[in-house]
Structure formats: C-alpha cells, structure tokens
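The chain that follows stands alone, in the form predicted on its own, written as structure tokens.
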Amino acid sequence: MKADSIHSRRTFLQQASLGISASLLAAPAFASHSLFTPPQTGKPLGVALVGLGYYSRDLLAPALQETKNCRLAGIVTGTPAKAEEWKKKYNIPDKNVYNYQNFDRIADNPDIDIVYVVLPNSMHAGYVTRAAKAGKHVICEKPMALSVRECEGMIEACKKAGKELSIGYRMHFEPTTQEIMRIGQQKEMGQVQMVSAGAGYRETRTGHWKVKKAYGGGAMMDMGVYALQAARYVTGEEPVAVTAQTFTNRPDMFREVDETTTFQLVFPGGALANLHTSFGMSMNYLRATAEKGWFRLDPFSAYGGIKGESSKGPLQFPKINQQAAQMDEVAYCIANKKPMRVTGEEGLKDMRVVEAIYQSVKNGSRRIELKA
C-alpha cells in the first residue's frame, strides 16, 4: 500500500477520534464524510417504531439493542398478534403501544421522543406530519415521500413544531462509505469524471406493496435511491441534467411501476454518472473514475460486509451496525442540540431528481435540466 494512502487514512481515524467535526457542526450539504461515534450523553431518548415489517422486526429492533443514546421504548402496529409478541420480547409496556387509529395519542407519552415511520412510502407524509404535530422527532425511511410537494409540506410540519427530521440514509454513517465520500468530495484523486452504480434485486412477490403504485411502490422509488445517493454523495454535488429509460420483462407483475430504470446524471463540475436498479436483477456496486484514479465499493449499499478498494490498495474500516450507528447519532444531535447528518432537506434533494426521471420516462428519455 503507498505511504500517501495510509497516511490518509491514519489522518482520517485520528481527526475521527477526537469527536463531532467541524464539517458535522458546521451542517454543510454534504457532512458525511467524517467518522463520528457518539458518546453515551444522559438517559437514552425512547423510539418508537412505526409499522414492525422485516426492516423494523430484523434490523431496527435488534440494532436498538446495541444503541447508547437511544432505545426501544414503543411500538405502532395495526396487528395485535405482532404488538404480543413485541411486548414479550422486548419488555414494552402496554401503555406504548399503539396502533393506527390511535397513534396521535402519542402526544401525551413522555417516554417516547423520537418516531421512526417504517411504513409503505405513500404513508411517510402523513406519519411525519402526525408525529411533529404530536410533539415528537421522527426519522423517516427513505424514500421521504412521493413527490416534492409531499417532502416540502413534511420539512415544513417538523420545523413548524420545533422538531428535527432526519431520513434513514443508513450508508452516511457507515465508515468506508465516509471514505469514499471524503475521497470523492476532497478531490483527493482529482475531479470525479464518471460514477457508476446498480441496486437491485429481483422481486417475487406479486402482492406486495412494493409492486403497487398507490403505495409508491417501483425500483426508482425503493433501490433506486441508493443508485442515486451514490452519484451525489461520491460528487458532493447536485446533478443538473437527468435522461432516463425504463424497461419490463414481466409486465403482469409491473403493470404499474418500473422493474427496471437506467438514469443518467451530469454534474456542474464536469462529472457524468451512469445508474441502474432493478426488481428483476441483482446488483450492488458502486466505481468512480477520477482524473487519477479510481475508487469503488463492492457491495456498496449492504446491510453489511461493504468492501472498499481503490488504485491506491484496499479500503479498510471498522465494522459497524449501520442502522445503531444512525440512531445513536440522530439521538445524540437531538439531546445536544447539532445539526444532523441527514436532514429533511436531503431526502427533498432526492426527490427532486426522481421526480426529473419520471419526467424524462414520461417523455421518451427527454433530457431534463434541474434548477441549481
């Protein structure tokens, strides 16, 4: 390995030890490419998790239990069979448990300070909303919502009621993604020239919501916002320009949403981008060329096992549970008042750009410019 590259990354993990950087405080577009463990601050804040499907049961839930500044505190479920089996389990009290009809009541619960809405995409505005008007913080899932509109109307409700926002953009608080950001963003291998990234898998279930438009269901909405937070975060920049295709080889199933969406990105600095996702292959990459040299991780957006490698030698970092580390943060920066890592305004800025590759399908691959 090159002495350049390991005094990088030795320089890296020691500014990373001393604590919240400046880039973190000073909340710029981008603050992601800084490693930060937060440290154990006071009584850990309540969490309350909004619909207990696979991401809420598998990963949020056991995540919750390797959490210092936060903890599992309530549930939201409209299954009474899931609230037994989590009250046993997890040792919640009847009185925080809730389901659809009465979740407002939620406002008069001081032990739960923070919802998580883990719910289909076309419910997230109206949970959001729900929650700061009851007084709560919320992390949402991405995608944030269905439209601009939607996201604009979600910042504006938590604002109004004094209360922080943050997206589950799991991968900005995970170590060798920090890397790639910083190497992407500082330029350290020169200007970016290409990124290029896949996020896929192939859907099966014919039911599920994911297929279903109503629910904002499709791979542009679900994986396709990994494809595309790659391509920003890698430039630390906002695209200008978007043209995008569509393509179905099992059109019974996608009827109404996109199997699979290719979409172009060309940035202010020069950079381009070539993305991809799928519900009908798998796929999980993520290479940047820059001007010398390259960089890549592969898989890039994993629940676990990212590997990172660049023509300088191997990307190495510790591991991490992705989701704890997310919450650990979020809470932190709320007890103490920060900025966050990945605020409201971030998952708009996707938006945004989704609504221009529609718009581009919509209109035969139609090069759509973005406003800076």
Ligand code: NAD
The other form holds:
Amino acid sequence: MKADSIHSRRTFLQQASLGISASLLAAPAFASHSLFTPPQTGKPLGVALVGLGYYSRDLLAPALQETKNCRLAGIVTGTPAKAEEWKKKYNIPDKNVYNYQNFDRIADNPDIDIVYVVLPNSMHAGYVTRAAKAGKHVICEKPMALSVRECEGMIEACKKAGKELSIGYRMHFEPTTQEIMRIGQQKEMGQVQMVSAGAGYRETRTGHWKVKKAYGGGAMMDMGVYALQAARYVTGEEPVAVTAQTFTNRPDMFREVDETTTFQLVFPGGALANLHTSFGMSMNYLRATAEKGWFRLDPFSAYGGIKGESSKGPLQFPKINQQAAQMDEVAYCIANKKPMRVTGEEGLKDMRVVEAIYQSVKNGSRRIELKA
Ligand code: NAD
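For comparison with the form predicted on its own, provide the form predicted together with this ligand.
Below, the chain from earlier opens the complete complex, with every other chain and molecule after it.
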C-alpha cells in the first residue's frame, strides 16, 4: 500500500471517530495534510542524536522514550561530561558514543540506523553529508542549511548513498495543523486570500550562535521558517514574488543578523501572505482568510497546546507529542520503504524563499520574482 493511501485511511478512521462527515474526506491533494499514526513494526530503529543542546536534551531525547518505531541508541557530543551524563540517564553503551572527530566511525555501528543532526544551522550540511556517507538515514533540524546550494548538496549526498533524508518540520505531524493544511489546500472555504502569521521570541543570549551570521543565526532562519512554512502549507503553493524588510531595536546585539523581519509573499492562486518573525518579541499565531470563511491556529508552532478555530467552529483534534510522532513516522517509513512526509526538497523550497527574502532586504525591499 502506498503511504498516501495509508495516510488517507488513517485520516478517515480518526475523523470518523471524531464525528466528521464523510463529505470532508475527499482524497488529499498533498500527502502532507493527512493524519497517520504508524503501526509498530519490527525492531525499533536506532537513532543517534548529534549535538546535545537544548532541543536534543529537552525535547528529542524525552520524545525518544515514547517512540515505538525508533529509540535513542547513540549520541555525538564534543563534551565528555555530557557524554557521561547521557550514558547514565539513557543507558547508552560506550560503543555508541561519538565525538565530532571520530563521528565517521558510526558507519561501522549496526545499532545506529538514523543520524539526527541537531547542531547549529551552519553545521547541518556538513554533518548530513557525513552521515549519508557513513551509510545512515538522516533527519536534519530546521532550517535545513544556509543556502539552496547547500540543500542541493545534502539531497544529492543522501540520494547517492541510497539513504532517506527528512527535515525536522514537526508541525507536519501535528493533527490540528494537518487539518488546516487540508482546509486550505482543498479549498474547503474557497480560495485562500490572505495568510498572516508571526513567530518569534525574545532572544537575550548575546553570545549565542543564534545571533551570529557565520552559524546561520537570525530570526528569519530560526523562527521565520515557521511563518514561511505556514503560508506554503496553508496554500499548498510556492510563492512567485517576495518583498521583505528588517528592523532592530537592539543594534548592539543584532549587528550580524536580523532581529525582526517582515515579509510578504504572492502566491500563484491569488493568495497573499503577510508574515513576521522576531528575536525581539514573543508571538505565535496563524490566520488565514478564504473566500467563504477563515481559520486560525493560536499558537501555531508551539510544542503543545495548538489551538484551532474556524468560522465554522472550533477545530478539535487529539493532542500528541509532536517530536515522537515525527520520529515514529520517519522510522516507520524507512523500515517499510514508504515516502517521507517531510523531504529534503521541502527544506530546499523554504531556503529558496529565504534567499529571496535576504535579497529583497539587501535591495531596499525590492520585489524579487521567483519561478513558479
Ligand atoms: P543549542 O545551542 O542549545 O545546541 C547546539 C548544540 O550544538 C550544543 O550542544 C553545542 O555544544 C553543539 N555544538 C557543536 N559544535 C558547536 C559549535 N561549533 N558551536 C556551537 N555549538 C556547537 O541549539 P538548539 O536550540 O538545540 O538548536 C539546534 C538545532 O535545532 C538548530 O538547527 C535549531 O534551529 C534546531 N531547533 C529546532 C527546534 C524545533 O522545534 N524543530 C527547536 C529548537 C531548535
């Protein structure tokens, strides 16, 4: 059975149990907006986390205690004290602990099936390529890399190695988000006319890599991709034109990267998107206005508590662990040779727009045309 049909079947079962009428269950235009909980299959695949910072420590490692199709089998860290702590906490044997120098030896380790790259953005391309060369499937955190060129190289490296590549866009696995993808893409309320979204938090760590250009820092790269993703997954289209502006209230801290970026996208079906991202303020909302109604999520990209509503009423879907759902499905698809929900191409498409955003800012908010 193709993944699409599995996804659709799951949608049907879940929506039927929620009392949603069969008329809403038309075949999805995109596999990305259908619910799917993969069955547990065989031996769980071994995941090695590369980079044991905030996201690995607080979200991915705990989620890997809940997954059924994969498990935390290895770690890659440059800090011996962290290695000791993680080995004890997660019962990881010495032979599955690597540092950045001996990482390539992971090729000889049959316990590790998937390498999950959770490093600063500038290191994604290098480690994804090394993981693929080591013969491992790869999950790479967002944003995929620093440029379209890097993204293409990563896709090519995985293809050449015959290994899967998925990007850590966890919202694609979140049920209420999947529902608004469906409403937008299937034009349930008619053509989407306007998408507004904002994603940001107040970054105060002055020395952190997230405020350094060489590491791929800045609000656009970090939080802006969520707003960009939202406009793309609500419309199901690729933008054809971009304009953008940046602002800062803390010029001393934001000398190298953007503190706040606003950007506008034009989609071929007629939708406009008015999007913002910031390291200066906390915001997290998504609202879409269509010909015959509206729908929104607030928050839309938080780790939990995604709250949805439309002009027809509340959107109620089960609450899940996003990271566990993401990794379980990726592992299931690898084990069963099904297509990935979030491919490397998905990360590349975002990077194409991010490059246009930077180009627009650099040229006084000039309109940049993108190929449809
Ligand atoms: P972090 O700074 O907390 O962790 C980064 C890790 O990389 C640290 O353990 C650090 O020691 C290690 N590292 C190795 N070499 C380094 C170097 N040369 N300089 C700096 N650090 C180095 O960052 P984080 O917040 O965990 O983010 C890591 C990645 O995960 C980023 O790509 C980020 O965008 C992504 N992320 C994704 C989500 C999500 O919801 N999908 C959430 C948070 C972060």
